[in-house]
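A lone chain, given as C-alpha cells: the form predicted alone.
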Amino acid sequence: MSHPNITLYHANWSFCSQMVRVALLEKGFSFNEHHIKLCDQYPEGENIDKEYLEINPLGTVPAIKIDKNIICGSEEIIYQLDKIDSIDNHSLYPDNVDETEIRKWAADTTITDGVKFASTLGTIMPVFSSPLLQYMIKQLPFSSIVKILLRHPRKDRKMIFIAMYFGNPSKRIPFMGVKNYVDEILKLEKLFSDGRTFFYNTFSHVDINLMCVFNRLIDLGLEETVSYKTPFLYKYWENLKSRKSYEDGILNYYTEKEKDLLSEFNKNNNLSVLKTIIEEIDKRKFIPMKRFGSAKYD
C-alpha cells in the first residue's frame, strides 16, 4: 500500500498541532516535520515570516502538505487524513456513527474560528490558557511585539498580544469560561457513566481532541477538575493516556524549553480559577445514569 508524501508544519506545544500528530500516529502514517517557532513563545516568530505565510496566510499551526495539497486547521486536516487508507485500516470516523455528528463533536472540542468566545470545550481552553499565554508574551523582547504588529495577518491576535504585553487581562479572563466548562465536563461525565471506553467505544477524532484538552488541563494546573469529582471521566482519561499516541504525539514533544517554562509559570500560577471550578461542580447535582445509549447530551 503506497501512502502520500506528508509534511507537517507544527509547533511542539501547540494544542491543535498535538491533535494532528496524534491522528497521524493513530493512522500509522510516516511524515516529514517542520517545527515552527511561534511568535507567542519564540522571538523568531517564524509563523509570521513570509515563508510560512505563503503556506498558511493566517499564520497559525498546524498546516499539512499531502503530496501537493496544503490543508490548514486541525479539524479539516484530521478529516482529510482519515480518508487515506492506513496500514490497519483504522478509521477515526466510525461507520456506525453519522459523520455529521462526529464532525460536530470534533468542532466543539477544538479551537474553531468564528465560534463564540468560551462557548465550547475547545474554545474554553484558550480562555483558561490566557495566564500562560500572557506569561510567555511578557518574556518576549519588545522587538518581537513590533514584528507581530507589523506582520501578523490577524488584527484580533495583534490586539491580544498588545494587551497582554502591556497589561494584565488574563487575571480575569479564565473566570469567563468556568460555568460553560463545568456544563461540558458534567455532560461528558454523564455520557461516560455507561462505562464506555471511548467516546463512540472505538477510538475516534473526538477522542483525539479530548486527549489534548485534558492534557492541556495538566499544563494549567487544572487536572483536578477531571478526577475524583468526575470518576467516569477520570477513567476515560486514563484510557486515553494509555494510548501510545499520547506519549509519542504529545509528551515526547515537550522539550526542556516547555518544561522549564511550565515549571516557572506554575511557581506563581494563581489557581483561584481551579477553586472556582471545583465549587461550581459541587453546586451541581449529578446523578449517574446506568445506561446512556446515545453520544448526544440531553
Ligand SMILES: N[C@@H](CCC(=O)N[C@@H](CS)C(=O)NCC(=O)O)C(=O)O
Given for the second form:
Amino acid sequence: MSHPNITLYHANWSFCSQMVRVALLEKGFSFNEHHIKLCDQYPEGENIDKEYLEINPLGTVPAIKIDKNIICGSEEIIYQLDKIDSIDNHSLYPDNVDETEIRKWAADTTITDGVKFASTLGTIMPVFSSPLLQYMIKQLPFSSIVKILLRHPRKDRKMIFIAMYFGNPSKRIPFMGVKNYVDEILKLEKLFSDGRTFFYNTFSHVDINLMCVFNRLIDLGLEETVSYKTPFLYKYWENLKSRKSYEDGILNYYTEKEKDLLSEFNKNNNLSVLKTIIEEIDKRKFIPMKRFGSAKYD
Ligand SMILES: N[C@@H](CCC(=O)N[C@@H](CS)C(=O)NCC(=O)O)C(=O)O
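Alternate state requested, the form predicted together with the ligand (shown: the form predicted alone):
Every component of the complex follows; first up is the chain already shown.
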C-alpha cells in the first residue's frame, strides 16, 4: 500500500525527534530525512536559520512534511501519522481507550509547549539533561551565542542557553525535577505491577514516549533509577528495549559525534542527582502508606 510522501526534519539526539522516528518505524512508513544541526550542539545552528524557521517558526525539531502539509511538535505529528493507513494497520491509539486520555499521557511524557518545566515526566527530561546541554553550549564559539541571542524565536530558550554559556545554572537545575520525577516513576511502577506488557493493551504513543524517556536516562547516567528499585518498570523497559524500532529509530542515530560527546560528558558527570533520586525513592518506600493514601507507592 502506498502512503504519502513524508519528509522528517529532525536531529539525531533530540528526544522529540526520537519519538517521531520510532512512530514512523512502528507504522512502517518510509521517509526522507532532513537533518537539522541544532544551535545547542552545533556552531551552524540550522534550526534558527531563515530556511528552517519557514518550516517551524518556533525553531524546534521535529517537524514533518506529509505531502505538502507541515506539522510541528512530536505529539501532534505522531497523532496525525496514526491517522494515515499503514501497511499492517497497527494503531498507536488503541481502540479500547479514550483518545483524550492517550493524548493527555502523550503530552505529559514529551516536552509540551506551554507546560511548566519539571512538572511532567516529559518536561523533567530537559531539566535532567541541563548539565549535558550546558556542556555542549560551553563548547560553542562566541559567534554562535550571538546568533542565538539575535535569532532564536523562543525567548525562554534563548535566555537559558545564554545563561549556560556564561554561567553554571545547570548545577542546580536537575534537582528541581527530583520530587516530581520520583512521583511519576513510582506511579508508573504501581501501574505496571499488574504485569502488563505495554502501557495499554497494545503498543501505543505512550510507550514510544516512555521508551525515549528511559533511553535519555541512560545518556545521563540515571538508568539506575528505573532498575532494581522499580522491578516492574525495569521489566517494561527491557521489553521496550527489545523492539526493533528502539534500535532503528534511537540507537542507530548515535553517530561517533554523539557517542564521543556522551563519553566525555560522563567522565565528569557529577552523579549527585542520581544519589538524590535514589534517596528520595527509598524515603517514599519506607514512609507508612496511610500518610500518602492509597494512590501512592506502598
Ligand atoms: N513540543 C515540541 C518540543 C520540541 C523541542 O523542544 N525540541 C528540541 C529538541 S528535543 C529543540 O528543537 N531544541 C533546540 C532549540 O530549542 O533551540 C515537540 O514535542 O516536538
